[in-house]
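Consider the single chain below, provided in structure tokens and representing the form predicted on its own.
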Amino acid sequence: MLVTSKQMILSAQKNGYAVGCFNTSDLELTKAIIAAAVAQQAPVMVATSEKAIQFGGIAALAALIKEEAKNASVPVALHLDHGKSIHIVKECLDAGYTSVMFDGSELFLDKNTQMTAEAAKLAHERNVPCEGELGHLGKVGVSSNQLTNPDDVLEFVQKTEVDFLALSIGSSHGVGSDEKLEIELLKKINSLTKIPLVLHGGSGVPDGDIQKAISSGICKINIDTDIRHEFTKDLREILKEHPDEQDPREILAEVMQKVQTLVEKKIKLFGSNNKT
């Protein structure tokens, strides 16, 4: 069933376990998330990003995730991931995304707070939860990670009114080698705010830091990167077994097996099997 994010994030923070959102681009990994969902009875958020809503286009990328949605037995949110503008909130809103995210941590901390202030209104407007960011998760490789400030959650929490907050804790986008949680600061961060908090970059943080993490205060988990390497690294193994293989929804009802099972992994790691 499709709904939003916001009863099952406020569930999960109510009962100890964190909901996973995992990012989408196609009709193949959306039915390997909800399957996985499914078989595990899980709330969950399938997301899309900026650059997945270029390469599917947002009409289209909405209407299938909304069908499969409709169609499945467990609460499902479609999230619009790091939303970078106003403009693309307004659009996903528009296309009945039933949650979304503006990220304006890249802003000065009064732009972001002030852009995160109208997205949320735009939101709520329709009656669909937005998460705000502070502090700034760099990309493996590319740049560096500011951490969030504790100082500066109390006011960014209450001028922008966003549902959820977003936070930079030590993880980051993309999947590095030296990934380790600053769980003293989300620590304190909790004990500031009743907001339910966010990790994005999860896919390379180590289990033992996600567990913390969720015990700490997390309520809700972003997954893009391992789903990517998961799709990209199965196919290729399959069409070196199968090198003859004319029939692409043979080799891709295989890949979706093996998405599924990462899925399935995540939501048990995270807590929210079983939590329909």
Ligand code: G3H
Given for the second form:
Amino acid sequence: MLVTSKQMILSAQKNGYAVGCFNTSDLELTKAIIAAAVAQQAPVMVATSEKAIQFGGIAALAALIKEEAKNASVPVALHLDHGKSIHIVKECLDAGYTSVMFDGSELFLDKNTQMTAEAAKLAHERNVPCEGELGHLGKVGVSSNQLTNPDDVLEFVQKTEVDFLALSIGSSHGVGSDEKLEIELLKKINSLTKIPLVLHGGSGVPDGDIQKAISSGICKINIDTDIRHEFTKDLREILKEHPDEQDPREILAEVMQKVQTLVEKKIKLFGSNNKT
Ligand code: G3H
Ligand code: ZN
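Show the same protein again, this time as the form predicted together with the ligand rather than the form predicted on its own.
Starting with the chain above, the whole complex follows.
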């Protein structure tokens, strides 16, 4: 069923697990993610970045994900990941997204606060929750992290009225060789506020750190790179194994199965299995 992300994340916070937020840009990944959630009886967030929206087209992508979500036996939220403009937030709300993120983490704090508040207000007018980001996650090999300053948290949360807060605590976007989480920083932030906390850059973070993060207050975890790597790796292997196969459906069905297996593994690691 298609739901907002609000209740599923509050339940995760209350019961000490994390909801998986998995990125898609197409039919195959969407089906694999939702099939994994159904197999594990887990609430799930299906996320599209601005790049995915550009790739698939917002109307087609939203229609596809909403349809798959409606037919699923588990709660599914359709989420805008890292929306960088008010325009994209509005477009997603108009297209029926049930969760949005405004990412002003590259802006000065004042501007981030002001624009995130604007995005949250728009989302709340539609009863849709909004996530904000404080601190900045770098991209492996491209840019560096700027850890969340705990002194900024309370004011940001109060002024923006966001529902969930994404932190920068050592993980990066992509798979890095040393994505160690700053658990003490996370614990400190978690002691300051009751807002559900979000870990981005989930790919490449050691499982032990993920578990510590969940027990220290993280209740939503974003995974993108691992899924894209799994898809492309499997696709290469399967094409190599079956050089004469001419039917894309045969090839893609195998790839989707492997992506589903990966997502199921993440769901179990996050402890969101059997939580519907
Ligand atoms: O917003 C998406 C995530 O933060 C994914 O990060 O590509 O490192 O898994 P990742
Ligand atoms: Zn992210």
